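One chain follows as structure tokens, the form predicted on its own.
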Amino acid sequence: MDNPFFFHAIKIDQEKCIGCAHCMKACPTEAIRIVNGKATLHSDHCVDCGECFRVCPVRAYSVTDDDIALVEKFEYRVAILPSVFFGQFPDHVSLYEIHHAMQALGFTHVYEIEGGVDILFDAINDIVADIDSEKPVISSFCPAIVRLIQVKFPSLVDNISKIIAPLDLAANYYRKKLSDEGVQPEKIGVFYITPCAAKIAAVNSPVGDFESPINGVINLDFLFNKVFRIIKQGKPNKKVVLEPELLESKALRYCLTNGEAKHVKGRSLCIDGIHNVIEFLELVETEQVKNIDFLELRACDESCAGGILIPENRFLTVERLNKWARYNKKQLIINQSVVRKSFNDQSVYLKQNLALKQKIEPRMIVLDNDRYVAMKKMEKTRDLMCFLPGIDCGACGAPTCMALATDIVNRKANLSHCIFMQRQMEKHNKLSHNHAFKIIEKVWGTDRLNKDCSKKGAKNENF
């Protein structure tokens, strides 16, 4: 395995948690239980999309990012910006004043992700077009679908593409560049201005590698927040290390739903939203759809343009990368010398350091180590099925019938935590109706039958 365990962006405040399950029924992988009134989390199961974050009514969900502070320990700062970043500010808001505003900030070099996205291009191509890849080939640019697909779809990890994401290229790249000018390694710290979770999880516990080029990683939204309130009071730092170049169209559109596959030669099909995906998987692996080259699959809807750290509408985002896209497009065609022409001197390079280090290996959720104990465990879940209604209520704290006969199986639950199977213990004076009680408040708490008008959707919820 390329990491014995996963690192987790996302966290749950049990404080605020009011075990409302809405994050239960929301999790795509069945990483959430609730426990005592407070959900709890699988932590194999889960591989931080956001979709819990994205639907806690009390936000009790949180992201683990570093602290600006960290840029301080480096001589030599690097913000590695994507590109949905530009897309969060208003039109009359320039390209430079925005470089300006980070290196305000304390970053001595902006850069893009996407500058490189021709090598990606090519290197996708050429894994398509080689008839020993196993098809479709899947993008590796989204690490929550490749958590996904490790954890859920192990048959399909031979066919994620093996070479790095953007954002590793970038960083390899600049890193590359300040050495080549004689900087220390030390001296440089490269930072990720991230717009969703699976991104800290993939620097922290890298799949596919055996250490990231990242140094740390900041909340895109806190660092929008920074940087355009220097913009709006006009105090650009004069000390420009770099001034921006422009980014071609379908670099600018990278990280937006198509921005790949538009690009890859063969059929290529792109789906975003992790449900989406997952539905589309599951065709995929029982071969109900056939003759597809490349998948670009995204966990966020408009991808990177709808991650959980993105402060701006996601179809705003969209609207304005396009504008971006046009504008730059006209810029180009006018004046040739503002193209990126960074990697020119180094591509060959990153072209030999394209391909991931280690093989991605299945992380799939096992029942036991021991294969006979695990094939036993199975028959049992399926006996328990016969007697479980099937209903999918969520009533047990688990989100599936079939879920709650897994944690049965596997000791973390009783058969009477359902609430229909209770019913049919006391019918047949198995279960005592004081004990049945008893059980409820364990999934959901003491309190949580009590009469109480102040929560959502009550008549005292705003006092």
The other form holds:
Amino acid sequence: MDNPFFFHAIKIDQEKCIGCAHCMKACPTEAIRIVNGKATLHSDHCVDCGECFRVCPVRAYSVTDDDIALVEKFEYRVAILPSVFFGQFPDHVSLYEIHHAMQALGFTHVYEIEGGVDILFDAINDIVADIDSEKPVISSFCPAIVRLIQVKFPSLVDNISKIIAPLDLAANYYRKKLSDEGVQPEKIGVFYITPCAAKIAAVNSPVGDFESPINGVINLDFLFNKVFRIIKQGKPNKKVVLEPELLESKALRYCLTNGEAKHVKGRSLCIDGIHNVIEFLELVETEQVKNIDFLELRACDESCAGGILIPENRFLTVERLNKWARYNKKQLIINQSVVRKSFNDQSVYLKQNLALKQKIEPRMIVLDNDRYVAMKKMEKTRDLMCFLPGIDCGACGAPTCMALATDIVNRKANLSHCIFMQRQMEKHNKLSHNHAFKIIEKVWGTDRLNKDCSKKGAKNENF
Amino acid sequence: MRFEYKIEGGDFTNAGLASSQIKKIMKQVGIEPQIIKRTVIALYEAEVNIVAHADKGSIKIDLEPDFIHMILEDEGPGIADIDLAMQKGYSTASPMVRQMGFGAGMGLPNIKDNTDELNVTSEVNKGTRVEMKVFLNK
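Now that we've seen the form predicted on its own, could you pull up the form predicted together with the partner chain?
Following is the full complex, with the preceding chain placed first.
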């Protein structure tokens, strides 16, 4: 039944995974099961939010980022940086040092993504003002939220604003600028520095029939460590000096919570944290909350500052970005010679390439494609729930009793996976002790029931 | 497939339980999203009507492959003039209820807009019975 609709940016290292089930419990779409003592991903449920990555105690989760060596393939190597990147460095590190270090790493052009947010604000305000658009208009900024809506809230897909994200706008802009200067398009490589997994998925498998202008996605955590080391060692490459642009406050804060909603006219709300978003969308879907014009929804707590590839604490990141924003504001006022580059010189071209070509399609998770069969399965699931204990302990390898019941009707699990059912079966001589033991081993792996002093928290803890 | 729920009058906090349950089920059996939306909007309105006006009530839902049939019965004041109650903006709600965001006089008209069949019968000082049907094929 697994139907991988698209590329996933999250992968599990089976060697590292200890089958602790933390991820299974954290997953907001119940996409993870434990089989043979290892976490496995149901790809049609996964929305690439990265909650699993966040809770994994042994770093078994990783993202499918691109190797920085890919940069070498291009003559013009453009790095586009999200503003949260600058929030990772201590206060004494300057914008110049960061840019120089990036050039030392091989990038020929280093730009901030959010320079063109005014174009996006204009577009979103136009959509919100249009009486024909579905309300509330939901921001398309966070790709994990777009995917969440496709999977869990299919009736709201038409509410998602059909415009591209700031990173795509920036890529279009710098690509166009270079080709206007006479550079052959195939010589330009645009690299996005990502704070999360969902953005990797969005670049590799965009929604709405959109072709990504990005050539590679570099892990922000990885790049931060490289850049910071170069700065620490005090040997940035000073051959090329490019003047970093100063972003306006609203551009710097765009990726933070209330970065969009604040600038959208009408009744606008911002919600961060995927579980908070789910709770709210349940109300929106049944029209229990009405008359909202715009929703800014972000999967991570503190929005992109809380991205899984952000090395610094999210609250400190927010504090630093606010500090940068205030500083820039002052500089832009007192020092007129600091030219803020905005995307205005290409606004006509950018506006022509702002809209998604196709509508975003729902990807509901159904029990069966045949509705009659699905109804039968649902009835059976409800019957099974009469027997299962309802404590969602996860010992069966599924996150909830309901998830186990669903797996059973889809022939992916058996009732005997439930340890409560095992006791019942043993009592009625329908299951031998040995068999029950084997079932546990099948879910949690062999050796799982043996003493092991090297596990986390045990006396010889060793990772 | 049969679903049954009980509703307490005055309990706005828990209004919407039936509609959110039914919504989950309908998604899993693959009903078209816009039809789910219409169904749950109508059901939620009907639930809130009982919470707002009646002492208590019950919901009986039959989900079949081609249609969903919902019967909501309550014990309460009843509706004196059903035709009037069907008019948009007509409301008997108290200011307190209105303050909570309910009672705009859109309940029954909204239900009518979102269902394929609607039958409301009522007896004053006894109760109201709302029967709704939504067809599940486009």
